[in-house]
Amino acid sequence: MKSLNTARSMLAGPALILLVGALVPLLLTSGFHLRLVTIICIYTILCTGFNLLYGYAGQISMGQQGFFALGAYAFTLLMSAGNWSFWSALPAALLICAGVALLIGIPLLRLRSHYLAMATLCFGLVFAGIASRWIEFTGGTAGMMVPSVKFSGHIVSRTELYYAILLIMVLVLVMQNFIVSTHMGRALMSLRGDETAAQSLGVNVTAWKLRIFILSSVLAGLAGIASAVVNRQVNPSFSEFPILVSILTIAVVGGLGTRYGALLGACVVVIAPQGLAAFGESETIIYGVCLLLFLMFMPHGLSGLIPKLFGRIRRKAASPAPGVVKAGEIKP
């Protein structure tokens, strides 16, 4: 019975998301709106890895944008320069992300807190510099065009691409729920609490830190590949600071250490600027003030706010109306 309830908790939310996501293209009126929803899915994949790494394991990495760009560049180079097919370039690019994460993770994960954050930030800055200056290999600031994705000779349309990315996002959420619901999630949360205590309880701290760092890097690379395919190009902006700002903003708005905080935060971060564009030059100020209010009054993000609202609604529904006497009570 317990395993059945665990399976339901892992699959119920992603199944509902998949159902709603499948209906979204039928309700949209333009390709621009479809693009926005696709970007939400991409950011959800990217920030789910960050959520596992920082929200659950407590390991702050400021270099996720570097792996986001690494996946996109590796995939594009394998397809364009290496003439690899999509189905071979995709796993190869993810393996490259995993290999680089392993290579830099072994020395960097000896660090903690802000030292780890600064070290991983350096990786992102180094990759951004390489992407901008190694013109013969990366195309410099102009970037590179990404070949169209074909399946049996058929060029995949934007709607079909959206459904593919939606399915990948749902599978990533299922994987996250599985990790969180099992002993792996307990091991990660023990790292967030106290690494010394976790070690004394038999948790292999070094191994788990490296595993979750590699997994988050692979998910960042997967999101970068999806973004490159959607945009039909890759350039140094994939590894620059605005991507990191978006990751941190989504984490704050959605809620760290929650199952669906990445999705909720991505919805707000992608959609909100479209509504604030009407305010012109004041857009940035309003956006910043809203983020500050989130930090002050909703430290657990939307994922912490929504359960509270539903709890209040249930309590109000359960409370008797004025003048109604509960069973066993005597009305004075």
Contents of the next structure:
Amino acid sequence: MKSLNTARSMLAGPALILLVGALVPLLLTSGFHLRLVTIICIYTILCTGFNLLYGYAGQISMGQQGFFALGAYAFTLLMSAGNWSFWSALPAALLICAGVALLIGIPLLRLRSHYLAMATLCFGLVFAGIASRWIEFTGGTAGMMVPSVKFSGHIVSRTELYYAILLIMVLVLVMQNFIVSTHMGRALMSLRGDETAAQSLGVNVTAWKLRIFILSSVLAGLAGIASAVVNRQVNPSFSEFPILVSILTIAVVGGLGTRYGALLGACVVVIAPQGLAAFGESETIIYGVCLLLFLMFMPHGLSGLIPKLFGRIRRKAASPAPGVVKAGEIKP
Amino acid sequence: MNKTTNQDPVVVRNPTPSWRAILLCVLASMGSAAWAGTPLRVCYVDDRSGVAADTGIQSFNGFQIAVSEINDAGGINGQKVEVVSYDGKTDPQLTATFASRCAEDDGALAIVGGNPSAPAAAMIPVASEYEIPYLMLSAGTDNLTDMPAPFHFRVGPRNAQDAAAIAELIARQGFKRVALINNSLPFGTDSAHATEAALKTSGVPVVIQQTYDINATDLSPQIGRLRSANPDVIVVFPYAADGARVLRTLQQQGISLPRIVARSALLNTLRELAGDASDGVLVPNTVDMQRPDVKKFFDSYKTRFGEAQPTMYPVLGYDAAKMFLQAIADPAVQKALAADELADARVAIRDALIRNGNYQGLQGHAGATYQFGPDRHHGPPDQNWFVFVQVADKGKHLVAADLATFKPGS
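Can you return the structure of this protein in the form predicted in complex with the partner chain rather than the form predicted on its own?
Now the full complex is given, and it begins with the chain already shown.
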């Protein structure tokens, strides 16, 4: 019974998201709207990795945008300069992300809190510098064009691309739910609580920190590849601050350490600038004020709000109407 | 749909809050781009609140003047031109998303904008994918318009052209010992390397080249090394705030050598921060205030938006709009518009831009024209384009450069 409940909690949400996501192209008539939904999926993949790393394991990384760009550049270079096929370039690019994460993770993960944040931030900055200045290899600030994805002569359309990215996002969410629902999730959460206590309980702290760092880096690389394919271009901005700011905003708005916070936050971060464009010059101020309000009144983000609302509705439904006497209750 | 008609004749359509349509998928299904029957629509996407906001705002103002002129004259074949504008905030991802919104939802005939290079580059794949003409402005990265460039064009000069103009001036004025100092961003390093190469071709040696971090607050070590190299002219490739720091440090160390600062000194921010330390600095520009048509444009700008120094940024927006409006009036475009064929109209505009490639705008010396062609989507030519201006009145004004006194030892 317990395993059935666990399986339901792991799969129900992603299945619903897949169902709704599959219907979206049928409801939208504009390619621009489809692009927005695709970007939501990409940010969800990126921020699910960040959520596992920081939200569940408590390891703050400010270098996720570096892996986002690394994945995109590695994939593009292998495809265009190396003439690799899509199916070879994709896993190879992810392996490169994993390898770099392993290399920098071993020394960096000895650090904690803001020291770790600063060290990982440096990785992002170094990558941005390389991408901008190694012009012969990366194309400099102009970046590189990403070739269209083709399978046996057929160029993948925007809708097909969306379905592929949606499926990847759902699989990533299932994987996250699996990790969180099992002993792995408990090990990660013990790291967040107290590393010494976790070690005394038999958790291999170093190994778990490294594993989750590599996983989140690979997910960032995967999101970077998806972004490169959708934008048909990769440039140094992939590793710059706007991406990091988006990751942090999604974390604040969606809620850290929650299963669907990344998706909810990504919806807001991608859609809000489009809606707020109508406010012209006041747009940035309104956006900033809204974020401030989120921090003040919804510290657990949208994910924290939903259970509260459900709880309130449930309590309201459970509480008896005035004048109604429950069975066995004596009215004075 | 929010539609705001200003008192001026430019119709600025505020974008619809279509995010609601995403949230409510059913509503979104009704949000198809209905281009037919609407005014001639053009999108302006640029940075108007980020680090390059000065350039984006000034170019947009110039753009609006051109659109007002045509609408005041009755539009094109009786159809008014409508502008949809978006602020990309120097964020390439957001800028690309707005560009795709222009192409799909707004049904624009063309996209104009792109002063910083990264957001400008992000719009190129969108222009190619949707086959919509895109006129980028001052984005200077050299290879942005390298072929193939199916639908995008550049109106402003590229960095290598600035570098060549600076090198030519240095050689012409008789300088023999050049010091280069640049920030560590791509604009700074690329421009310094290009200038060094151009100076080498002209036979003028670079005695020292220094790079500093854009956020460095103390530039005394780099300036000290410049002084030790005993140059006769200093060339600076900065962004706005760090450029002011370089000029102030030069002043504090009592270095009063002739100085040339890259086009970033056209921005008010740099000159305001530098104050009197910027006086006498020479800046490459593409606006010749001796031309009556240029004077007239800046008078019109002053009347509508307040005083602006004669820089390339308002002119870039104006010239881009004029070229686009001329292309719309082309018979092939009109035919496609009459047939309600948006895709054909966009292709016809692209072709018309190439056909009218020798357009004479407000940039460059009198008589100089753009040089667009089937194999060249970069407009500014290498000759007769740059005009040097000099900073005066504690950084407040840009005046015609006094080249007679800009000599070694002056």
